[in-house]
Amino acid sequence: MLSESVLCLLTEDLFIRVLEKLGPDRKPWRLVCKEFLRVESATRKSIRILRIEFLVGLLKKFCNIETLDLSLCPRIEDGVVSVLLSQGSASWTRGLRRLVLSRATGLGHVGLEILIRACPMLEAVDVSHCWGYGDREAAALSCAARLRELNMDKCLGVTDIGLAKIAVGCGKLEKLSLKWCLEISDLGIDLLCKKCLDLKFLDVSYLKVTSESLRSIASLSRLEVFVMVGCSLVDDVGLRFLEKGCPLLKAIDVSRCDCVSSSGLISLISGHGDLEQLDAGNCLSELSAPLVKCLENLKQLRIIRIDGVRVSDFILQTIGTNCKSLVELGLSKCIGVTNKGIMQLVSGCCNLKILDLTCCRFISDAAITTIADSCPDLVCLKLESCDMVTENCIYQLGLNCLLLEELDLTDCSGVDDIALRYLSRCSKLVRLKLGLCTNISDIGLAHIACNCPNMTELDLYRCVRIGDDGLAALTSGCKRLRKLNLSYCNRITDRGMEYISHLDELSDLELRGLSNITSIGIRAVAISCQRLADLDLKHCEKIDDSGFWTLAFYSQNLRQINMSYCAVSDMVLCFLMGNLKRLQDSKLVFLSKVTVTGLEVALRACCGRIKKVKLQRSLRFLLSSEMLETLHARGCKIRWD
């Protein structure tokens, strides 16, 4: 314990410099003494609220915050906002610049407007996935005159009227995302472009806009990033409008735009020689030679994603010749990708850091070996379903690609324990996907565990030879694991669950179909893994009430749970759904021991905070219509299976 006399010798500047060196978990720091707590309270700039019961106290303590994230706090509603702003001094609102309300479906237009008006310095707001939001909520957002960034993805009720109010009230907007706002048309986009002349980023993905909207967007002289994924009514005429407009355009995404052709993209490229990123996946039937030839003029081009397009060896060779500055290339599900084409490509693109070859099934060791030899700076490589890959090319990856952080080998049946031994040389690995690699065992997993201490995500879906011994090695060596998928690894027992309980940072755990784990194993995980937020127990039929009771008591941070086909009773289900205060998403299909009455009581117990629930289709007309309407009114989406 530090004495008070020693602390008196240290200035606040020194405290702040020490604080800046700490990691994200600063709780031990502020528990040392009141002085440390005071310094953190005064200097902390952002806060993410996990439980609503702590909201008032935390905002009083950290009154100098600039960012407030309420996306994980499920029960934010108008009444809560009124209480927050009536609790004596609401000084935290004066300097707030960024407000995250993603999925806060309980907050209506009245509470939203009160909150917006109370924060005069607000510059960024995120209301994405508030699917019930409409024009009244848009009007509330328009009160933020200083707003520069606004994310309204999947605000399904917003129309041209609501967008017009935002355009008029928030003339300083620089970044706007309207993805899946299906009621917005050309009219709204036209007014937006006339009023918000400072826009640098615009996302209109999946809107029912036509090429007329692109005529309006072409007038945005400061636009740098334009995303229009899935705009099926936009054609080459629209891209020709952009050819002579948006002089600062750096990145464009026309993925899944069915009416766009190579001709339109050639027009676009010819007018934007400084383009750095081009996404055209699943919109072209074939990548034409004239289009690839045009890429030669893009000296700054760094990212190309052309997923699902037919290519040839000549096309890949031309890309390698013309686009030597590429750092990322997406060829996922492209037809015509061969060893020869990839070898010619990487001979020119030696600076590649990210390469996606998902479902390029004709790729073999020869191509991957050339990639490893030519691209030593590779950070991410995706080879899902490239089932001709064997340990021979993995040897070269382990030898040359020592910066590799992410590797996807899902469904690569040629990967075995020897391959994992070679791969373990890539000690910087953070994310590794080995799903459906049925030839790997505990031995191979031990190699990864011993040499890859930075691993945070590991997918072992249906790796049927993985058992408890492999988990023992894994949890000993990879203590930073946050996401772990063990679904259908049926050799795992309660002993394996005991090993998993040693992973303090674990947040996502998939245990679907593990027929040998019981409530004893789940109890160990629930008690020790306090950060667990997403848990999949579908078809874990040996877990009974005692296991779910433990989860209800200890796993207070759970946001999502799948209990379909599990042996839980009415009483325990009701207790679990009522006691997990952060639960937002639950899957409750085919619960054989749960009655209709028990399910209804459980749903009422979590009605104020649940956002998604999956139920058995046959119950649709057995559950109370009044209860279902209440769930819907509180912002809950019901999926019938």
Contents of the next structure:
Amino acid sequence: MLSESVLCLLTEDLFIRVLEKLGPDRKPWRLVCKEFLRVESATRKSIRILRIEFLVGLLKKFCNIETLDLSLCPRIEDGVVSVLLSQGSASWTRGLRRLVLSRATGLGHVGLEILIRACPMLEAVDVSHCWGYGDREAAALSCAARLRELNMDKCLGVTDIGLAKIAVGCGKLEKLSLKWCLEISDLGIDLLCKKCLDLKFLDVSYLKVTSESLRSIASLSRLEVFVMVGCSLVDDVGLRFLEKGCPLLKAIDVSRCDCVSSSGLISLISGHGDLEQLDAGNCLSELSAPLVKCLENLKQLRIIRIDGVRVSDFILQTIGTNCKSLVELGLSKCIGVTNKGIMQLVSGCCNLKILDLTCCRFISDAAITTIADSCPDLVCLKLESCDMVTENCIYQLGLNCLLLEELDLTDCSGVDDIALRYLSRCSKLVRLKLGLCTNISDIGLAHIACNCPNMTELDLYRCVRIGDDGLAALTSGCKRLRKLNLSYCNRITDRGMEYISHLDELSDLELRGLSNITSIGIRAVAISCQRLADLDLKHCEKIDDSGFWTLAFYSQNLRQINMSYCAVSDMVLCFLMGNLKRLQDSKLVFLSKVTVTGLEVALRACCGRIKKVKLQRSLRFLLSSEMLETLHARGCKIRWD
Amino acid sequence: MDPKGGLCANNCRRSSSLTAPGNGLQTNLSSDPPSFYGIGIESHFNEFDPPSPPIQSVLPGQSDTDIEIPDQENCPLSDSSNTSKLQDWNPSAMLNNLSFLEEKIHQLRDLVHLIVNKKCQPIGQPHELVTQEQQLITADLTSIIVQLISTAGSLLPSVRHTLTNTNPLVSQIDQLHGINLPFGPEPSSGIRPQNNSANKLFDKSTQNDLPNTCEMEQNYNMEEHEPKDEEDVDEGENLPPGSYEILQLEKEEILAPHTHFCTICGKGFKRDANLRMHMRGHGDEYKTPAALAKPHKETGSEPKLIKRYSCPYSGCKRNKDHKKFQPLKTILCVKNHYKRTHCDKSYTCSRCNTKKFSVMADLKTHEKHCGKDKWLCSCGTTFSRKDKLFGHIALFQGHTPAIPLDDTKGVTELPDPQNREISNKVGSVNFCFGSKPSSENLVPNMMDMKGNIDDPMNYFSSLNFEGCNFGAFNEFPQTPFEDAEGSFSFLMSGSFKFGGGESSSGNLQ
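Now that we've seen the form predicted on its own, could you pull up the form predicted together with the partner chain?
Whole complex next, starting from this chain.
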């Protein structure tokens, strides 16, 4: 009563200020206070729908939104759109600027066109991974004349015709991603470059385009970022076109372009001395001497990734002494990276924030210590498979790199509890990967848990010495964990699961091969971890029907589940598949208690919304073809294992 | 040497020597043909494009010196003073030129009169004398014509420089050869005087026995299987005016189904060869090898002026009166051009029933490709090739490619059209909002169940699943499809309240 009276005195703008301060924890406020609900309804700009059942009500409530994210509603269909737009005045469409339809594979071109036409202010659309989309959907998208950003990644059916539609209809496009639109060819790109002259960002990764496309792209005078990962038909000739064109080019990604060589990169660089980002991973076998010479001229370079290239100390030294403004360096799987090279490199690049040394096996404490000394701003360090790393260098990291947020120590067997104690000084850690670090135990984990409250992602894959006590410490310290991998940590029992159930924000949980957990443990998790979206229970053979039943009943936000090798019965499987309304992906291999008929019924029960299912190959001809066809027609992909 | 004086003297001598044979002149004419008019004409051609027929045009000319026709081989080839003067013309010079032309035309007319008179005379004179006279006359005639042409051609200052840039010198010399050829060793044969005012051709030749009809000349070289694009091919030919003669057929002649007529019985033929075959029936004199041979084969080796054709439709670019006249190359071109441009399109494609043509060959070509034009623009234009469509779209603002209705290309396995169909068939697109589907058996039971969630197995017995024989599941294959998964039912029944603390506002992040 008191609080309500206090709130009554606040003016609307003060409410708004308070709301801004609340951050992500607004839910309880709007649930108990009408004023907050009203103010939030009026001021909320973006909304992400988790469950389509509430779509209509939410859109009515939040009618001033600018961003609508339907990426978690693959069930949305043409009919839904017409219902949405016909109900009431549909005022939410008026101001909508950004529409995210990623993975909304249920929507067809008719519904898409109605939706697009209803939103006059639309500036950005994301239809990535709508793999069924083709030219008709592209034509529907082209109705949005004000469109500036469009993401069409993996719209497999879109051809040059569809691209031409968009190019003509959306002449103001500034950002376009065509990754994996495999049907698009040079002709389409050429037309795009003639019609959309404002393009600043273009991604043509994995397209079957040739150097001719680069000739067209070179005419884009405002292009700043150009991504062409895996364009294996493009060669140096194409890069030479770019040398003369695209005067504003700041970033280019030619990684995995097999036909690109050093000479092509040289011509590119010589035309663009102010390049800020260069990604040439996995396309060169080594950097030629002239190319290294060229790199010296890139004074503005901030990001360079040369994964998989043979490098020498000299090359690293050249980069270190010349590219002073380097912020990110990717040397993943590079051959020839030595301590000496790294030391010479980081002595120049003291602004480094991200350093990827994955699989640089000859790196040892000396190099890491120098990195820690020279780069106090380091935010992300990846040292996967750097076996020679020990607690000594971790000590230096904990001493100097207090901004460190992400550290990958996967498969670094030198890391032990002492190392984790040193590391826990990096209190801003958000992501930590300790997979295969078999020497760490509950004690080390407790150090991390006590000192790193921001941790959201922790990988303890096969850390076999971790047990329930470690989880107890972890769940009391790292309350914000969202992703947790405990696969094959066999010591964990139902008690550990009980601790895990205290993690309110947990969304991804991998429990693969935990042979000691039973239905009781799973039940605790299912009831408490309401945000759980991705659950891997493969080979958790002690979990029986009752455990799966509680999952089916409580874990309504579950999107992916792996139940392979689990002891689930026909009936519970059927119930689970039918009752989990948001389930999109399930892996159902070797379910010993499930009959073919049971599986059939289970699949029928979810065929309206399931998008991906993994089944045993031997069942291919035992399941009814009618059901398989229906699944296919509803946009579900079946992987036969 | 004073060019003008020399020229006049030359002319006077020639016209005065028409009756009396002058050996000196004749040898002079035949001995130096390549260089005779070469320089003068060439320089004109360098400067002017030939868009209209020479005589009729009343266009500005240039100074006297331009009509100089040096008859000496040692005359400097590059007479730059000449060409530079050409650039600026003055009206008085033009007047001079025109009066020169007038004089020449008079001479020409006199000559023609002379010829006509001579032909009317009975053949009483000694044969040799007649031949000699004819040779002289034709030689004179030719020289006058060439002078006429060159002067008239130089009167046209319209398109300067272009010729110099585009036409290589070699081709001009070739053309000059065409003009000069009448001065070859047999000047009497194959020279075709030109009556420009009528644009009809006199066939003056040694074969006096042939009928002197216009028909023969016009029908000459008529072949049905000419490439039909010829009309377009000669687009950039850029022949200088006067380097060819212009023929104009009348509309009736162009559209006549037959172009070769028997002079005896009047029967018409499409091909001259057929006519010749026909003629055999009219008497033995038509059966001689000479009569049966192709007529122009006989004269094939003879030099003649290049022929070009004019369209009779006034205002047409192919009409000789048009400012930017572009002549047609062959009679077939004339026919095709006239039909395509100035006639109704009477042939309709039997496949698409939309495309119409006035030339049968065009229809046949179209029918070969009709239906294969699968690339369609929003403006309705179809293209046989994708790149052509994209070129078109790039060119025109607002045009987009059209997506054909039965487009299954590339998306057959994708859900789009088929998907809807199957979904409907399956019945999962469930439009009954009002009431929950009766078969929605799982969810209501779930709600009832809240009380005893602690014992899940109880729930199962209440669902009666155990009584259900899985082997008989085929009996109710429809059930799962029609349950709450119906696309819309969730919109209405948006209140699944599960025990786990779910609420409507918990569904956004």
